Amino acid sequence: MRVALVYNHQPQTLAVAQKLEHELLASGIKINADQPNVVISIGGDGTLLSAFHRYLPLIDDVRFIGVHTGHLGFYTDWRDFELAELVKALKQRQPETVSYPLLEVRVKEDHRVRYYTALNEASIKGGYKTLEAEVDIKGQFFENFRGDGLCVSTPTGSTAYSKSLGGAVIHPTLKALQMTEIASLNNRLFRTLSAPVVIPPDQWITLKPKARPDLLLVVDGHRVRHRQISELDFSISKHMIHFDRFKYTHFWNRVRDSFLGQDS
């Protein structure tokens, strides 16, 4: 077993970051950075979606643990005082693995085609300027749409972003993306659904952006910059994300406490 740690810059993260290591260096287990087949996360969904990203390349061998050092995260099942815990099932016990769906994005500018892949949510907005765009879905016209901008989550990132914009929170084993309106102008003249939309595993989003310099596109909370943007594709990636779950914490559960709190 190769084991990469990933963490913030925090006081307390770093102070578990070493813990841990040390307990995985006394127990046998390898540290590799570069080619890890299990992924520790350390410090909350924030570092997670870093290390995503970092190990992007090698998603389809590899599987993450989240430690979380602060609140607890969608992303986190062990908490920093369990890391003892944890190197002892990574030694002796075999996990179960679960498996979410990914965001996967084309993006045509020009006569280029770029892909990028999210594990939360990708948005496209309009800069300084209303957002207007035609909306097909599965390849058939569904909408005009004008406002500040789109967002397209996945069932994970459905308690991130998306929430905000008002849509639902989407169980993550679901195979589903969803569309979510950003301030739509709504009017005599202009008409959006209002509402989100839920996309199954055989249908895609296409919106095709009026051209121009300032669109905004913001892959899991970074912006990507292009000059002129002209389609882009949403659709459910062939790929997943992986993780090793040694212990389960209910999903509805963590939304009570994150948005409810323990006693509600």
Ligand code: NAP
Second form
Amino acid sequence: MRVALVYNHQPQTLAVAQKLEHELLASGIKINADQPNVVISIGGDGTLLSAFHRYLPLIDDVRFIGVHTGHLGFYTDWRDFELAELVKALKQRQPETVSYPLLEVRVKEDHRVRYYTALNEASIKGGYKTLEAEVDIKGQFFENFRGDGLCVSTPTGSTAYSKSLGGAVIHPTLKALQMTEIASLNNRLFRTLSAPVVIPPDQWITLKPKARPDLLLVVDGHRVRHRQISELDFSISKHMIHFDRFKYTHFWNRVRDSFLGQDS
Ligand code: NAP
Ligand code: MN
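Alt. form predicted in complex with the ligand, vs. the form predicted on its own above:
Below is the entire complex, every chain and molecule, led by the chain shown above.
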């Protein structure tokens, strides 16, 4: 077993990372940042997003584990006081893994095609201009969109930006993508559904921007630069993210604890 640690730079996190590294080494587990098969992220969901993008090239061969040092996270199961238990579980048990769908974005420019993979979502915005785009689903015309932008999210991303945009919370074992609107304009020329759309694995969403100023494409909270985007395809990736699961946290309990509080 080769373990990589990814952590943010908050003092509380650094202390946990140090302690965990010590316990891993003491139990004979090797730390290997270049070719890990287990990636432990320490921090919040944002830290796990960074870990995911860093180890994306190894995605099929790596299992993730999230330790949270802030408030409860969606990708982070373990608390900082459970480190010894975590190391013991890693060492002794053949853990069960759970896998969740990822979003693939194909960006077509005039002379090249680029691919991105998102764990939470990708959103496209017009910058300070409105975004005008034709929206197709599975190769068929669906609507003409005009507004601030559109967001396409994975099931695990449904509790993040997508939820703030009025998207439904989707159970992470469902293989689906959800498109939500960001401030759509509705008039005689542009008419949008004005509701989130959820698509199955054999379908994809295509956006064809009408005017092509420098659009803003944001993947998991990071801007990716593109000029002259002619088309964007959003589909469920062939790859999935794998998590080691030693203990089971009921997804809806996590949703309740995060958004409603313990007593509701
Ligand atoms: P950030 O601005 O630090 O994070 C925004 C918040 O989203 C943080 O509280 C983060 O949790 C939480 N979060 C991230 N993934 C989540 C998930 N799958 N379910 C529930 N909450 C989640 O930026 P960041 O930490 O780099 O995260 C980037 C993400 O922020 C983007 O992918 C996007 O989903 C989200 N975001 C949300 C809005 C919005 O809701 N209006 C706007 C922009 C971005 P931690 O504190 O544990 O990191
Ligand atoms: Mn964050």
